Amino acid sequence: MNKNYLSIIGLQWGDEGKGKLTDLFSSKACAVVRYQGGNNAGHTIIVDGVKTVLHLIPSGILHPHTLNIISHGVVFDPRAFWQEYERVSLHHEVTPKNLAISLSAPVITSYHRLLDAAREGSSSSESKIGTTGKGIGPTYEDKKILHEKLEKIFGEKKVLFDSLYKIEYPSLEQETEDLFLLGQKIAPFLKDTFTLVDELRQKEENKILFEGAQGVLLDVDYGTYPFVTSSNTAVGGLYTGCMPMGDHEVLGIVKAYTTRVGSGPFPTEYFDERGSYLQQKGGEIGATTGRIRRCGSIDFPLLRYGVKCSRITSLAVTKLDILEGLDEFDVCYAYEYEGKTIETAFPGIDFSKAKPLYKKVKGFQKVSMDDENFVNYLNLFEEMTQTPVAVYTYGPQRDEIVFKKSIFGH
């Protein structure tokens, strides 16, 4: 295994906490590569008391020595980007020395995000997925003709505006004039990354972060369809997002708890006081939506499966400390499906024939190796998904985050 490579994936539906981790593992990089997604995650991180939220620009940006990717993978948002680099210059240095962009990354337009909305808008409460309405799902629908004239893209897009979704939209002219504005700032960002990536595998020294965005439950081939995203959230959109990678660590982001935002099948979600405590308590509004997340006990079933489909190699175990000061609390440990008792999900399954199976753990106190709870709490992961736990958090700093062995130079 290439220990010098590490990727970081989400095991649940995303907002597990990636952003702060990618953030330490980022001072041992000499480059951080986000591979798929768009602008329709966020990643939150707080050093010193400053927050940083980046949607686009991958998490080493913090770090002067870093050079950040943007790949072929990514759906390219100039707009968001340009407004997101505005914002994050600020405070942390942003250049083309220190951030590359793929010059065939696929471009979102004023069009893909008026299409997104314009289709969650139009569906009822109970077909809607839950989409950003950033954009995201059309410019992926077109990222084979995105290289042919702007004018082929709008033809499509006009018909279903001025028919079917009977919406305003920006004329072609006006389009075309502010892409072209767009165009000429980021130019210098611009590059080929495949052969940037490429030459940085070449000395076996180069320490590289793979960076994703959302999570395994998401992914448009694993995700809980179709209430997903519509990119490969889980490791098999780094293969083709960037570039095969080989035998690598892969490190599995799961919160001590279970949370989701929009709609979709959330077999453990609490109904009661319980949900409204980790709301409150956990701070669980979406950096990105803004939108509450709906909160369960842990899902192993569902952790197990994200763990087979990634190939996770190791877990790190975010937002212990939310958990604190219970007497006890609830996990799911199977499910009773269609007649049987099964341990992991699968692709296509039924949620609304799931029902999870729960036992009791008695709480902790504390996110303490002298808690004797805490460490039987933290030990049912690794018992359970059979991976062993890295790295656990228990608070949103950079030294709130504590290191159970060695892994990508910590």
Ligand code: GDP
Contents of the next structure:
Amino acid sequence: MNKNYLSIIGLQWGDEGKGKLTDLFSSKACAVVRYQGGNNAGHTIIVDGVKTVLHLIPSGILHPHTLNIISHGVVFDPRAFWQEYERVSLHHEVTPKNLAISLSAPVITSYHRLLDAAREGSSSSESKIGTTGKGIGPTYEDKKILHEKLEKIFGEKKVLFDSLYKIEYPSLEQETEDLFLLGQKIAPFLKDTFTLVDELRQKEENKILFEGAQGVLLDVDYGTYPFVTSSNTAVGGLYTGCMPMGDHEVLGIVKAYTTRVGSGPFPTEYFDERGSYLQQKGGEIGATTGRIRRCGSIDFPLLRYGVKCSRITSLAVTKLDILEGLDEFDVCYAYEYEGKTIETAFPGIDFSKAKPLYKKVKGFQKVSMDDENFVNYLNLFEEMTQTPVAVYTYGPQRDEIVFKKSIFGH
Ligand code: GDP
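Given the form predicted alone above, I would also like to look at the protein as it appears in the form predicted together with the named molecule.
So here's everything in the complex, that chain up top.
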């Protein structure tokens, strides 16, 4: 296995705490690559009490020596990028020396954004997917070079805007002008990032970090369809959105409990005060959307599935501090499904027929190896998934982390 390449993959529905881990590992990396999704993702990194929220720019930007790459699998909103650039560059250096954007990343135009919002707005509440309305889905559909396609994109969307959704939109001239001006500002960052990553691979000692966004259960193919995002969030997205990296370390990030933002099935969801307890103590509010996250207990059938979808080699368990002080809590170890007990979810499973089977575990007072109940809970992740826990975290700060196993130079 090549231990110099590390992918970070969310194992639930996103918001597992990938940002902090990506930030930590990027201190060891010569390059950090975003390869899927767009500015619908949101990482929060807190260093010395200063909070940085990143949507599009890779987390390596907080380390001056790290090259940050946005590869061709990312859908790129130049307006959102420029706003983020202006905000982040107040505190950190962001120049063409430490940030490269793929020449062939598909561009999100106003038309994609408007169409996304109009589609979502016109859906009944049950069929709303819960998209962030940022135009990500419609842009993946129109993956072509902007200047050749803008007129064609506009022609089709214009009919939908005028006749179906009846919404206002910028003229073709206005949109062309806006994107042209932005393009001039962004041009110095544009590179052939495929070759850039390939060149980095030529030196064996180079460590490269691949920063996945969202989580496996939102993957367009492996996720809980139709309540999914429009890209491959499982490790397959790395192969299509950047390049195949062979057998390498894949760190799956899992929160100590489960959360989900937006609609869609959630077998272990709490509908009582246990849900609001986790929501409040865990600060479960979306960084990108400001939406409150639904909360529930850990779901091992889904976790085992996530581990298999992304060939996870190690786990990082996060937000364990949120469970501190509880006397006991439930864990879902299997589902009862069509008369059988199943231990692992699978694509197309009908969650309305999956009954979670719970067992109670004793709570822990402290995230500490001296607390036997804590050790037992952590071990449960390894037993249930047959995957070692390499890291666990117990707070948002950079240093609130324990490495159980050496990984990527840590
Ligand atoms: P991502 O979508 O997976 O990148 O999630 P974020 O990195 O945005 O993390 C979600 C939130 O959890 C952020 O506010 C983090 O500061 C916070 N966080 C991360 N790890 C921990 C932890 O171990 N404990 C606590 N209490 N908060 C954490």
